[in-house]
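Presented as structure tokens, the chain that follows is alone, the form predicted alone.
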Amino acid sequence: MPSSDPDRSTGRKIMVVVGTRPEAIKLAPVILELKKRPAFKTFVVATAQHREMLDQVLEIFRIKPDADLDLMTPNQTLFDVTGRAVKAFEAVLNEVRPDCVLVQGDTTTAFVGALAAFYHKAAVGHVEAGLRTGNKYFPFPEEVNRKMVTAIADYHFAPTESNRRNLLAEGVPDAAITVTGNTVIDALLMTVEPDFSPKGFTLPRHQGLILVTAHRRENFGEPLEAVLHAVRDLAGLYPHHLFVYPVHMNRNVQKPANAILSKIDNVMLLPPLDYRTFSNLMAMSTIVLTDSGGIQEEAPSLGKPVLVLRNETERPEAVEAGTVMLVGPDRERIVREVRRLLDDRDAYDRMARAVNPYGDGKASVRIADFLEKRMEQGLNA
């Protein structure tokens, strides 16, 4: 079990690791909550696996990293990120000597951060624990990253009861799990504003707004092209609707997106958006088409039907609740289901009004409460 320093009379050191934009979004409310509490000394480490997108989110929440590993390089591979990150974590762990390291979700940053903390014999807390698809290659590499973090973690912060059951089935002790809701709802409720007006671009007049995000590694190539052709088909069928697609910086996304969609009048291709702009754009939308994980949790909180451009999801609760539908990277099915939602008001309302299973916006408080209780008992309790 992790060790702790009994001679420390002040707050326990909690090191929070962020590397990508989604991690920063979901950990920002946790960091802010921990910083309020005298029981903790909170130390934020940015790996900068995604440099610009990470910085945008941290700036919005006014969080300044205490250490920046600056790991991003052009065209980096999983081998590159993993190798550099392990060594970089060694130095910062030796300096900070944290009692507990918090990682989030399923990224390479989360896995390597947990592994390095284990080597250092610090406790590991996993925010957004217990999500599973059951297929180690979908999503890739996220499914395996999650399972490896689970094997290392001491504290498992599961968004839902279903996630808790997944962990119990894998042998995680019940006492090490707490169901919190998802911290992304906390972050979302902090950023959506009434009468929001985007900066840097103007939205043309439209009858409805369809928001598109597609960037998953497993969809590169023909699957992504099928998604883009579906958007093109829909733009032709609904010329008074606006299709907005913030395009990921990866050239495997940029190239086909520009080739297939750049000359269509009612399609807006935008650069990646800061979190506040994106959240408010989601709030303005009619339907969301996405292969993202977090958006499956966020959009239903805003009453937006979500069509998931993947064949599997590690968030089955949303499918069961009726807020999300899996359509895969299937051109014909995407077109068919969007048409059904736009043309059938009852079908739209059933999805838009379904109850979101991901919580009430108080997940961060529950995580901090759990950790504070463990501090009182001793981290190894």
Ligand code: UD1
Second form
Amino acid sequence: MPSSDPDRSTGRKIMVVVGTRPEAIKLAPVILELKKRPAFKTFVVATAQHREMLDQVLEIFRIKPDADLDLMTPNQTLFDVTGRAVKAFEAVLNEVRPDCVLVQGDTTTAFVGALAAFYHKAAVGHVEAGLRTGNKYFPFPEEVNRKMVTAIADYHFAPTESNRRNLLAEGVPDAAITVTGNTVIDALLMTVEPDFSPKGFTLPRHQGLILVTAHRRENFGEPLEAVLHAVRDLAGLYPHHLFVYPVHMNRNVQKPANAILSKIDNVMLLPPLDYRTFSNLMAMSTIVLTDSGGIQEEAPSLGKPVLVLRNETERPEAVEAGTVMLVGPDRERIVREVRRLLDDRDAYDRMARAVNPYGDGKASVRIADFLEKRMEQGLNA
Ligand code: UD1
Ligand code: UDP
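Alt. form predicted in complex with the named molecule, vs. the form predicted alone above:
Then the entire complex follows, led off by the chain already shown.
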């Protein structure tokens, strides 16, 4: 339940909802920006759809939620977390009575947060609006989650022009869309630092560092196993390279990752890393292999080639810029493309260019400016 009384402030009440690791990373800069401004009383609700992985991020950014719904259960299904979240929001909305609710991205937390805010008749702002693959099962369930949030939202904060066009094509009014850049770049710029050395583990000497992450629901089972076998193949082919893989806590990832990749000298399986450590490791890496959304946005701005372990992406900008390549969860293709990058200097240099299609680090300021203006005009204006 709320630990502070937002009624004592004169500012408009903005409820910011975070549930999983990426939402916390991408909303932390927004929360910090809103909290600086007297126009707002900012109230942070953690659904805790993720527990440890959420807390890790909140700690790095020194954000203490005003309410924590503590929803996560081990191996939760979509039905579990969706059902529990709807009911839990009712109480906190009745207590806080926000003028506006901000949700981020395409998780269950974002979808249910938007739905509950609508039931409460609060204005809804969607951070990272307008990303689409056009395929409702890839990524699953995120593509449909974000479309449902679009249907509900009053303010759409689109990271890129192409995201804005997607929204216009679905009939969202132009005046309700602001192109802001992605707030993940704000977060990245707050955490990457020169001469970083990780705490809690030591990186052995290596000729190159390949950073790996994988967690997508639609890859569970055979596709994920194909990815893990590709990493194993590569570790054998490049014994002087280091393969660092912080493994997502989902049991469907932990089990095969440990079965296929443990006890290999040059593969480091780690628990999820705090954001500061992870972003600096990304900055030190040679190549990134990932099915993550956020990492597809961060690594290009650090000049790191990214091979995406998916067949489709809602983030075409860096693919078009040539620093991200879709390789799918395809064992042979992953091995082939990593070999090409490691063995052909020109091919590597062509991909390893810093490009910044996702923002300049000021997305949070633009979001707060927009909201401040709207508040002056009266919400929903
Ligand atoms: C969720 C999001 C996905 C996002 C991902 C980021 C949905 C439907 N999916 O997927 O869009 O890309 O987060 O990582 O919203 N677990 C822990 N501790 C944690 C976090 C997870 O133990 O801190 C384990 C639990 O057993 C939990 C399971 O992972 O039940 C799955 O978590 P869940 O949030 O349902 O799904 P993700 O696959 O993490
Ligand atoms: N990340 C992190 N620690 C890790 C792995 C990833 O802090 O061990 C960060 C990463 O930099 C990115 C975000 O988590 O900002 C991506 O989260 P995830 O891949 O879980 O979700 P997605 O972006 O695919 O929704």
